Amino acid sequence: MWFLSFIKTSIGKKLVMATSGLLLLSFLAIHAFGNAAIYMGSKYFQIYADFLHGFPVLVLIFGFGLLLIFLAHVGVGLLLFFEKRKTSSRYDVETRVVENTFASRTMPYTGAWIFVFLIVHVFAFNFGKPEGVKVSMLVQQYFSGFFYSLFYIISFIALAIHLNHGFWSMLQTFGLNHPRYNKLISTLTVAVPLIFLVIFGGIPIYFMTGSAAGY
């Protein structure tokens, strides 16, 4: 198959990573927009949740497609990781000079943490959801607990670190590298992860500090 031949090349793997990363980032942006309704109160968040579950077939198709994109991102990411390790063992000095930021060095580990988080999160809010309990109430129940809230915050810190390098790498792969835009790109590589961290990471803080008294 042409696709298998394509991803055997370095540019092919990078394009798959960049494209799947862009699609996952788009989903994250939509998810952040919906989750922001939590700050408006349980009524509005429940409206958002009911709207989504009002189209079960579309949700199933979308979820399956998202799973395939995520698996492609993880699978190709692992291939690149092991290829880089093999290259590093041969050309140790040259490779170390290329990428030396904390975010780039920890990509496999932040990615692994995010993977574990997604398994726990999906199970908690989908397969582990008690019968008859509204999603808005389940949110309050989980985020009123210290350990899940801490796990959630750490997970989005890991995501922010992952995105700090991943967002930059994606733009480079798509050829968005020009002296005129590099300052903007550098700003976005910090701003985009921080926006997601504030929106998602702020949810458990919102509940645990008592700010959600009227939720």
Contents of the next structure:
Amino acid sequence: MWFLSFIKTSIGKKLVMATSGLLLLSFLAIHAFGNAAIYMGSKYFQIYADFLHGFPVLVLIFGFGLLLIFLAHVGVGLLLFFEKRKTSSRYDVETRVVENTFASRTMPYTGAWIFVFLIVHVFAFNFGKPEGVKVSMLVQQYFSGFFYSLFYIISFIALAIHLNHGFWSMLQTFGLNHPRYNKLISTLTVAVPLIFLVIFGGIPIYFMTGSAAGY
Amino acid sequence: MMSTIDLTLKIWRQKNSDALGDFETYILRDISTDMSFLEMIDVLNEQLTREGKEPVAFDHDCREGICGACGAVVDGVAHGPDLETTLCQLHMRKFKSGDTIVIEPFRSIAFPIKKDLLVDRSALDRIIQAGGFVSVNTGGTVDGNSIPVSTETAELAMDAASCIGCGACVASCPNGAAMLFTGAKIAQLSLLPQGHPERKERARSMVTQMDKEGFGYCSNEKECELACPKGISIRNIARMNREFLKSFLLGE
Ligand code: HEM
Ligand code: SF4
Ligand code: FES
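For comparison with the form predicted on its own, would you give the structure of this protein in the form predicted together with protoporphyrin IX containing FE?
Everything in the complex follows now, all chains and molecules, and the chain you saw is the first one.
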């Protein structure tokens, strides 16, 4: 099986990381677009949510696909994490010439935080959703809790840090490294995580600060 | 005017690959700042020999930065503190009198220590044997410029080909990966027409061999790029990733 021998290799594993990372990123983009309807008011957000759930089979298929992609990312990420532990601290004097960024150093930990966040998040809005409560109201209910909102904001910061290294790392893994585009890539690896942070992180802040009075 | 410095050296001493090693401390006086790092170790070794002790074993050959034989980790940096410089081309004027210098071998799971600072880097040779070559029929010599190559491409291939196989990229990588070395070798051949007939097989077999030797994976830390005495760019790793993906998706 060519795929088995592919993921056995070091570069193959990294390509699985990068591909699953890209797919997760695309999902995030769509999710951010949909959730941005919250800023327009509960009516519009409910219209979006009802529209989305007007295709229950598609939502189910996409949900399962997403779960698989996510598990692949976490699984291979864990493999790489344990492999890395074998090689660290092998010198008496450790000097880094390139200061490794906080983001690259903490990839497995920001990743683990996102993992926990997603369990809480999916449980709150999917499996654990109380019967008969409109999702547009549920959002308001949850985010009026200070600690719940805080947890979300911290999680979106963790996601932004993860993507700060992840975005350029993914492009490098795909082989996209060219002097013509490197300036753009180094801008995007800051801009893309920030955009996600503003759209997602803005939602709890929106409710916490009372800007959502007319929601 | 010749200036001299006094140094304290902490050097990794290990009898053979099975022995447990440890650091030994040595004091060196009146080292000329015009000396190279290896000449400084020569002076230490003469001193040790006079005292009836075992000299420090280390690899070296050309001593002019072109063969790739030398190399050690100096104060945590492969080939020492000077950028784009091999250990043999590092000069003692980079150090101050009274400095303590810690000297360790290039460490990696794939580089067993033979003795002191001497490590077995034959794993890199086996990566080359797996595909880092072009097959040429014997017979009449082909005309040098029968296939035109653009200057830009030739320059990129030359940049990649300047890798001397020293292994500093592996020694400095937090993951002990040989991606820069393997990437440079694959890039050099994939850029030139002579390398094209075998390129699909090449990326796959060299990467497979690299993994088999126990080298790590790449988490894009960029440390290798600055440790490399030849300034090989990680753009070559990106090129290898493309070659590898192509060989798996489209190869036979
Ligand atoms: C929505 C969630 C996530 C997104 C969008 C995402 C995205 C990415 C991207 C784009 C990369 C770069 C891939 C590469 O270097 O080629 C990456 C790397 C990584 N991710 Fe995630 N990720 C997510 C969740 C997670 C989770 C939950 C974990 C672990 C529990 C995780 C662990 C890692 C690790 C360890 C790496 C670095 C691998 C390495 O060192 O090469 N990620 N992620
Ligand atoms: S890529 Fe640079 S550091 Fe690595 S073996 Fe070649 S010359 Fe040495
Ligand atoms: S001895 Fe040849 S490169 Fe240093």
